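Shown here is one chain on its own, the form predicted alone, set out as C-alpha cells.
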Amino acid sequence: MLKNIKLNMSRRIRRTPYTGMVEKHGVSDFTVVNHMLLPKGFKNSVETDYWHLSKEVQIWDVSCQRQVQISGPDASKLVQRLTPRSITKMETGKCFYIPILNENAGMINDPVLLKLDDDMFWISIADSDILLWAKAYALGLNLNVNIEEPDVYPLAIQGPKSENLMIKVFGEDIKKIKFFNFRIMDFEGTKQVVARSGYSKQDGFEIYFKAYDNHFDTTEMGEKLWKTIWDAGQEFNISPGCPNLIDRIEGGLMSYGNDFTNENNPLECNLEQYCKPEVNHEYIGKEALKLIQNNGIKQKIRGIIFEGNPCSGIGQPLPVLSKDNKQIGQITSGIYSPRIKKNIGLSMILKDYWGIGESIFVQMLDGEKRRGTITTLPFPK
C-alpha cells in the first residue's frame, strides 16, 4: 500500500477558502475532485468519525462540488434536455437528485440540482466535466443562456445536532427548510443559498457560499464563515469532517467514477424513479434508455455483507463470486461496519444473483474467499 505519497500542488489543484481552516483543524488525507482539495481525514479513525457523525454534529469542506450555473431565457430548456428526470413541476427553493446521461444512456454525472429562479440554476456536480458537456449542447442548439462556474464553495454542516447549530448562526427560519429544500439565509450582510442536503445518511445542511460583493475576500469571508459555525458549535461537541465511508456505505450513497461511471445506466444504478418511460420530453440518451428500458438491464447495484477480519477500506475492486465460483461482481467500495459488525460494500451484481439473501463469496486480494451475502440498499437498519 502507498503511503507518506506527498499531493504537488500547483493551479491545476485548487485550494478551498477553508483550506487553512482544514489545515489548522489537523487534517490528514486529501483527495481531488473536480480539480479542488477534498479533506479525506483527520486525526481520528474512520470508525471513531462514524460514531461521532451519527450523535454529534460536524463541518466538511465539501467545496469540490461546483456549480454549473445556467440562466438566460432558455435555462429551463437547456437543464431539461440533460435529464431524463421531468423539470416541469419543479419550484423556486427545491433541490432534485437528476442523473445526467450521455447519448448511449449512460452515466456521466448525478448531481443535484437547485433552482434558484425560472431563469437560473445550479447544477451541484459530482466528478466529471458537465460545464463543458452543457456549454456544447447549448451551442449545438442555438439556445440563449449563459453558462459558468461561479465561486460559490459549498460547506456542509452535518449530523442530528446539526439543525440546533444552524438555528444558533442563522436563526429559527432554518427549521422551516424541509429536506431538498433551500431558502436565502443572510450572513454578514451577504445572501447565501443553505439547503437541507448533504453526502450522508445523517440529518445536515449546505451553505452554497459565494462573497457577492466585489469588495469581500473570498478566502477571509470563508474562514469568517467557518470560524462562525466553529465557535456556536462548541455546546453541540462539532469536529472537523469529511465524507464518512462507512456512513456513505450503509446510506447506500454511490460515488461516481468508483460505484459507477458512465458505462453504467440509471437502471443499474436504481435511479428508476427519475427515469419514467412515459415522459414526453427530449432528453440526451432518450432513445438509448428507452431500448434498456423494453430490453431490461444485466445489473444491479447491491449491498454485500461479508465475514472476516474488519476490512479498513478497499484500494482494489474486491470479486464477487457466485457459489459455483463465477465472477457476478465487484465490490467498489468496502469497509468494516461497526454498527452490523460485519464488512459491508457496494457492488454491481449480474442479473440471476441479485437476488436478496443470496450467497455469495468475497475474494481478497490475498485470494481468501470469505462468504456473503446479497441485501438492500440502503443497508437494514
The other form holds:
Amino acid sequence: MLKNIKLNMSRRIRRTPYTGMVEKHGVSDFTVVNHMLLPKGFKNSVETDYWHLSKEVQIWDVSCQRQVQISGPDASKLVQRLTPRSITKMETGKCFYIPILNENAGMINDPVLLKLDDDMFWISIADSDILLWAKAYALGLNLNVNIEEPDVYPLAIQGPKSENLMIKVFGEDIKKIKFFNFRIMDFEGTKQVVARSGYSKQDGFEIYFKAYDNHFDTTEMGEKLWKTIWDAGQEFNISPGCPNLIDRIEGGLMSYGNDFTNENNPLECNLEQYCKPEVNHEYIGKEALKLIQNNGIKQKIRGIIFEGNPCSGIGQPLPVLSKDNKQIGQITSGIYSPRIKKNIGLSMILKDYWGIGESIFVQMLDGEKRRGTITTLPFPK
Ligand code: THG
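Complement to the form predicted alone: the form predicted together with (6S)-5,6,7,8-tetrahydrofolate:
Zooming out: every chain and molecule, the one shown earlier first.
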C-alpha cells in the first residue's frame, strides 16, 4: 500500500481559484477529481471537522465539480438523451440529481443538472469525462448545440449556520432559495448562480462562481469571494473544510468511482426514482435498463454497521462475508461514526443477503473478521 508518498503536481492536475486560499488555511491532503485538486483535510481530524460541520459553517473548494455547459437550440433534446430522468417538467432555476448511463445501462456519472434557461444547462459532474461523451453523442446525432467546460468554480458553504452567513453576504433573498433550487445573486456587480445544495446532509449552498467579464481575473475574483465569505463567517465560527467522509457515509451520499462504477446499473445504486419505466423519451441505455427492470437486480448498495476498533477511513474495498464465509459484497467507503459509536460503511451486497438486520462479517485488511449488520440508507438517526 502507498504510504506517505507524495503525488507529483503538474499542469494536468489543475489548481482552482481557491487553491492558494486553502494552502494558506493549512490544507494537509488533496485528491484529484475531474483532473482538478480537491482538498481532503485541514489541520483537524475528520471527526473534529464532522462535529464542526454539524454545528457551525464551513467553506469548501469544490471546484472539481466541473460544469459541462450545453447550450443552443437542441440543448434540452441532448440533455434528455443523456439521462433516464425526465426533464419535461424541469423549470429554469431547478437542480435535478440525474443518473447518466452507458449503452449497457452502466452508471457513468451521477451529476446535478441545472437548468439556466430553456436552451442552457449545466451538468455538474462527478469524476468522469462527460464533456467528451456529450460532444461525441451530439456530433453523432448532428445536434445544434454548443458544449464546453466554462470557467465556473463551485464554492460550497455547508452547515447549519450557512443560511445566516449567506444572508450577510448576499442579502435576505437567500431565504427564498429552496433545496435543489438556485437563484441568480449579485456579488460585486457580477451575477452568480447560488443553489441550495451540496455534498453534505447539512443545510448548505453552492455558489457556482464565475468571473463573467474578461476584465476580472478569475483567481483574483475567486479569492475576493472566498475572503468576503471568510470575513463574514467569523461571527459564525467558520472553518475551512471539505466533503466530510463521516457525514457523507451517514447520509448515504454515494461517490462515483468508489461506491459504484460503470459496472453498476442505477437500480443497484438505489436510483430507481430517477429511472421510471413509463417515460416516453429515448435515452442512452434505455433498452438495457428495460431488461434489468424486468429481470430484477442481483445486488444493491446498503449500509453496514460493524464492530471493532474505530476505523479511520478505508483506502481499498473490504470484503463482506456471510456467516458461512462466502463473499457477498464489499465495503467501498467506511469509517468510524462518533454519533452511532460504531464503524459504518457503504457496500454493494448480493440479493440473498441485503435484508435489513442481516448479520454479516467484514474482513479487515489484516484478515481480522468483524461482526456487522445490514442497515438502511441513510443510516438511522
Ligand atoms: N454538488 C454539485 N455537483 C456535484 C456534487 C454536488 N457533482 C458531483 C457529485 N456531487 C454528484 N453526486 C451527488 C450525490 C448526491 C447529491 C448531489 C450530488 C445530493 N443528493 C441529495 C440526497 O441524496 O439527499 C438529494 C438528491 C435529490 O434531490 O434528488 O445532494 O454535491 N453541484
